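The form predicted alone is given below as one chain in structure tokens.
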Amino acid sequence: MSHDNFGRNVVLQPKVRYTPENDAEVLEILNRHQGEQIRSVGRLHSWSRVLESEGVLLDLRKMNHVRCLDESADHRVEVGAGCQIKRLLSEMSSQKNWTLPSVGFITEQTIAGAIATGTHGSGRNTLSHYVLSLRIAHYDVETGRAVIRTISAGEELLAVRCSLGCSGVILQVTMLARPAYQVEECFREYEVLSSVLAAEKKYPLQQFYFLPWRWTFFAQHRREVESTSSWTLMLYQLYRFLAFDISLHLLILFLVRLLRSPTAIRNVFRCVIPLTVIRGWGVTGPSNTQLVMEHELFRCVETEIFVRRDQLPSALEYVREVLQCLGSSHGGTSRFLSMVSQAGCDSLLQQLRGQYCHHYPICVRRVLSDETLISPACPDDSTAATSSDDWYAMTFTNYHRGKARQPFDALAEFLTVSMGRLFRARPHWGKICPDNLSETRRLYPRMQQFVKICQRIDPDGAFRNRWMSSLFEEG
């Protein structure tokens, strides 16, 4: 049997699936596949080989409880593994009035499989940084039989917090909740950077998009208010579903599958684009929608890179060249080739110079430093996270399919490797990644402390895949 993700760029070939309904199922399943490998999965919304499976695959769907809890002065919430975060910040709202401490652009992942990559929104930590506590099933070292046990506290914890699937089979997740809010939402068009990142400190929450080919930011401002929702909220969100999350995608996928013209890409995103951002208007509403998109509509592929705020000009500067020398006749600078050079990848920008035309706004989003082990987000070393650690994740989306998507994914690899060698830029775990990782290993101060809890917890790799082999190898 074989399963393809929602980008379809990784086909999952496991030898048996299980949907199970409980915890006992769980074991018994381990039980009886006993030294094979193991992989849980959730909705397939990532684009990497986390997601890949050779063996026992375990689809936790049908795990979904909701419990909001009121033990503590801390809002708190029990979520099982396999619940959508959709469903769930559904069932907070319902039950409490409560909703998650960040949400990401989209809401159809599971709160297992987010956590697990380091999923994000903008303006505040991953939703790993917020995980107290989680069950996992996995085999005990003496026994060798399956056992399920809670982790809430120490190194441990910071190291399932964003495990990759590596630690077992999370069941269930607690984590802080909050109560729900209201954000305030407008669009603003930038000349340069520094302007956008001046407007964080009165809209914290915001994203904005790098536009190629037009080279100017489009700030999408947000900051959390007191006030009540807008009497236009409902036109508000009417036109940006409409115009961004089905006439702006649509236009796309006409530009690049149908019309395949770098030229017309090109000059759609200088002239027609900019012109469906209605600049400066400004709307309150709950969290849940203000800060969520529907860019699930369309199946599409991500990859994502992290850099730190210092480093966020030059990367963004380094990016604007490097999709001039794929997209146009654009030679690049001296400074711009002898950074190529620098980083060893002469060679790669030779064969992708005229390949591939980019043609989805570059996001960019803002997001805290976390206590994790692993996230993209982790501090640059070993210590606690302080504000000056704050990342900047970006992502470069694609719409070709099959073949066509091929210079794409050159490009994914050419920006994870290059940007990591001069910018020590991480990729994000759930998005399209590197096929070896003994180089991103070395992106991350504590990663030899994650690797020696996974191999405590799971000595045999019965819940690793192929692909984090070189994760979990010195380089």
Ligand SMILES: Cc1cc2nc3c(=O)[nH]c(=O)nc-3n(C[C@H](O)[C@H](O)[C@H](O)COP(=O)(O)OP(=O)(O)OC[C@H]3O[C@@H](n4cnc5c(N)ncnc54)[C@H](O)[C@@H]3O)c2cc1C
Contents of the next structure:
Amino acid sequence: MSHDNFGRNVVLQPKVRYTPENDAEVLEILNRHQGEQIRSVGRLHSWSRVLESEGVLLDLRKMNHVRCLDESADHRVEVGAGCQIKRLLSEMSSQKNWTLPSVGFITEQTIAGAIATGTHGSGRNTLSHYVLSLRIAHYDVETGRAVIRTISAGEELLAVRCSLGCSGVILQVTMLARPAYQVEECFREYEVLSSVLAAEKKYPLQQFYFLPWRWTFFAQHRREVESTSSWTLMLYQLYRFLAFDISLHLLILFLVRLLRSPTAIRNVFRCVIPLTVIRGWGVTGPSNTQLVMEHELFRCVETEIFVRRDQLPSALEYVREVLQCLGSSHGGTSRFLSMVSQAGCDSLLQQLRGQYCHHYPICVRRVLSDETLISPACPDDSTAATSSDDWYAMTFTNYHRGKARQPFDALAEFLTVSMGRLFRARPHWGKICPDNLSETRRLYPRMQQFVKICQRIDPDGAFRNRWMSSLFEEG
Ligand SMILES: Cc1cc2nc3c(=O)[nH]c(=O)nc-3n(C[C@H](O)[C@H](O)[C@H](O)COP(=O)(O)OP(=O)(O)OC[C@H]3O[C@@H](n4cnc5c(N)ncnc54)[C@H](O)[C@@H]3O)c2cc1C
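Please move on to the form predicted together with the ligand, as the form predicted alone is already shown.
Below is the entire complex, every chain and molecule, led by the chain shown above.
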């Protein structure tokens, strides 16, 4: 039995797969497979080896209830682990006109899957940060029998908020919610990064795209507003759908899969794609639609790298030089080459030179510092978070298929490894990550606490996969 993930870059080969309908069935399955490897999955929208499974696969799609709780001053929502975010948003909207504090590009993921890897949007924390309590099933250390417990406080909560599926089977999540809100958005192009970042004060929810081969910044300015939806909202949504979700992707697929010409890719990014962006058209609409796009329509793979705000300018300059060396005849400035050498990645750069022409805008999103142990946006030291601890996630997207994707995989390894060494940059757990995590673990000051908590909950490592062993072993 084998299953592909969304990007078809990870194959799961479980011996058996279950779709339990309730807690009792989960307990029964765990007891039946005591001593075996157990992996729970959501909608397989991760691109990393976090999904690898050789034993028992649990898919909790049937456990998807949604209940808005208003007995406390806070807005809270209780949701079954396998509920897709799109269903959660629609239920919250119809039950109470509530929504989530943040969403990513898409809403296909399940809530348990999204929090397990630190899924995020822009200008807020990752979804993991908003988890108030979790019900998990795991094996009792004394009896070895499956049990259910609720975790709602302390370091254990910080650990299980983002746990890569290593802390047992998540059955139910209680999240912070909020009343539905409106978002105004408009696009602008900038020559320099400092101008984009300066606009954050006015547009705290903004994200921006660093356009390869043109090397300018297209900001998608966004802010929460009180006003009602613009009369042009439907027209704007149609424009965004046709121009970006469809036409841009068809053009990229044509360039990458049919034409296969680096010169054409560079020219289209320099001169054609910028023409499709209408600058300065400000439109207001509900957050649930404004913040989301249809990124799932065309199959792709991604890697994503988080850097701290103070590192962002030099990290983007580094990225630009890497992509220029790989996709053109650029030799690299002496500063860049000495950085590559400092990272011990000279020979990998030599191998990759001229091998890969990047073909997608690099999306950069600001993610506030999380209260978790290992989400990619958790603080870089164990002191309390401050605004300078905000993170910026840079996303690299690729539309090659099969063997043609190998240079991108090598680029992902090059960027995650070299930027980890140079900038203490962290890879997104759900996107292509290094094969060996022993260096990645050092980027998390509280990794040791995370490992201890997982070992306490799951001493036999039933809920880990082989890839994760390098996280749990002292390197
Ligand atoms: C088109 C596309 C767009 C994306 N956009 C964004 C984005 O904007 N922002 C962002 O941050 N990420 C984004 N991602 C990445 C995605 O959000 C994450 O990889 C997410 O983890 C996938 O959720 P899933 O439900 O498919 O879970 P899966 O990929 O199936 O699983 C992810 C992890 O969750 C664990 N898990 C799942 N269910 C359970 C459970 N019940 N109990 C315990 N562990 C469980 C799994 O073991 C695994 O470790 C995108 C992915 C795609 C394909």
